[in-house]
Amino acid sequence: MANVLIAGCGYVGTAFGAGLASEGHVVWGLRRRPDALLPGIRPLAADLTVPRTLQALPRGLDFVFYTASADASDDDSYRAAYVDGLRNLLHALGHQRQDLRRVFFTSSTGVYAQSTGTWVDETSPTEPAEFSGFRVLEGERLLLGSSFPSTVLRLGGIYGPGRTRLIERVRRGLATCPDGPPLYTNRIHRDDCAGALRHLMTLAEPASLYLGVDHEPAEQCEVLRWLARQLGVSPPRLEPPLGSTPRHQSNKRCSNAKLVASGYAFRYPGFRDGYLALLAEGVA
């Protein structure tokens, strides 16, 4: 069994940690307020942006998973979560001379800025158009340039239990479809985020980079109209394109071929599988 630290143990980290703990692993969940962690995860109260709170990390760690996310949608918050916090943790681990088997970092497909619906994979250019993608990419480079064996998992849009805003918008008639060329979206269910991390942890020599998305990059309006049919409500109305703001320029289809080739089998291969499970649980 492994001794595991999950730093920034939030939405994905908590689900992942609970699964590991159920298998008998020793799992530490680091967050500012660890009282909300699930049973089986050992609480570790610390702030990744405050180095002095990281002086008492558990000894003898085997794996570290950095799954922190930004508190707000601004550059300062993204830099704090994905760059400063990671740098502080790596420094603390190095200062303690932890002999880690690997550090994993949950990144984002936001590091890509392709805008024409093209396919992207781990070898595609990363030229983020927004501060969020830039800071996440900065964190990737910080980790991969460190002295620790490391792996980055670039996750698409995460949905799952408790993250059903899209379903609610469709149900309430608030969702709209931008008129014009197809706008592709890439997503992954929370349980597959956790499953992919668990799978990569078992590999003797995982690669340094994987894309974490399901099998089906889906056109945005297709997803909305499918949800409307499942909910028995009117389809979303068309609206004129909102212009070429940075948020609407990103339009790509992300490939999970490398992750699948490594042996991971998705629990929810496409958006229909994942959303049907949520609907069956009565979330909408």
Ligand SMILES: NC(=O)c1ccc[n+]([C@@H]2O[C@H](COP(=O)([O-])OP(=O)(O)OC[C@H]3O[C@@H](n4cnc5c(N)ncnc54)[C@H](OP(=O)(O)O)[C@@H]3O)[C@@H](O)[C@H]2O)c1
The other form holds:
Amino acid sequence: MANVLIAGCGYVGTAFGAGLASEGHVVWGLRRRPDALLPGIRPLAADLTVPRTLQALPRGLDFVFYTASADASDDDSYRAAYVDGLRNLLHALGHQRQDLRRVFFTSSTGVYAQSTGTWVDETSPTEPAEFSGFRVLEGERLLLGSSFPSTVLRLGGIYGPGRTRLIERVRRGLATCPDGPPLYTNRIHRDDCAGALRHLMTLAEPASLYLGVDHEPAEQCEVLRWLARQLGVSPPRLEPPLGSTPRHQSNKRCSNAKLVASGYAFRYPGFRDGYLALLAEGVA
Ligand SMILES: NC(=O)c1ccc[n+]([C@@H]2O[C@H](COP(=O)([O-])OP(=O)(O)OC[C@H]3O[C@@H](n4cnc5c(N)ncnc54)[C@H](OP(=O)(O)O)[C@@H]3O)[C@@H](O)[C@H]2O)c1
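May I ask for the structure of the form predicted together with the ligand now, the form predicted alone having been displayed?
Zooming out: every chain and molecule, the one shown earlier first.
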């Protein structure tokens, strides 16, 4: 059994940590407001951006998972969550001479700026066009350049119980399809985020980088139309293409081949599997 710290223990971290705890691992969940953690996860109140709050980390840790996310969609918040917080934690772990087996970091497919629907994998260029991708990439490099064995998992858009905004928009007739070339999106169900992290933790020598997305990069309008059919509502309206100075529009198909080749079997291989389960469970 391992001693595990989940730093930034939120939506994914809590599901992941609860699973580990149920297997008998000792799991600490670090966040500023740890009261929302599930039973089995030991709460650790700390602010990753305030180094003095990280002085009393549990000793004898085996694994650390960094799953914090930004408070707001601006550069300062992204830098705080993905760079400063990570740097502070790595510094505290080093100062405490923690003999870690590995540190994992949940990054994002937002590090890719590809915009023509091309396939991308772990070897593809990362030239983020937005501050968000840039800061997450900075965090990746910080971790991979540290003295700890480390692995980055670049996640696609996460959905699952309680994260059903797309379903709600379709149900309420608010979803629209841009009238233009196909726009690919990449997803992963929360339980596969947790499952993939659990799987990587079991590998003796995981690689330093994996993409964490399901098997099916899906055209956005296809997802919306399929959801509309499941919900028995009108299909999404077509909207005119974006104006002449659009925000950068990411459009790429992310491959999970490396994660699958490492032995991970997805519980929800495509969006239909995941959304059908949510609809059947009545959580959406
Ligand atoms: N959501 C997506 O679609 C998506 C896509 C790609 C990648 N990811 C990445 O996947 C990971 C998991 O995402 P998620 O949706 O589970 O995130 P989440 O629910 O927002 O959880 C992140 C947790 O981090 C904690 N946190 C933030 N700042 C902190 C700080 N300064 N000190 C301590 N704790 C802090 C927050 O708790 P407190 O507020 O209590 O501190 C929050 O519960 C994140 O790294 C995210 O960037 C997410």
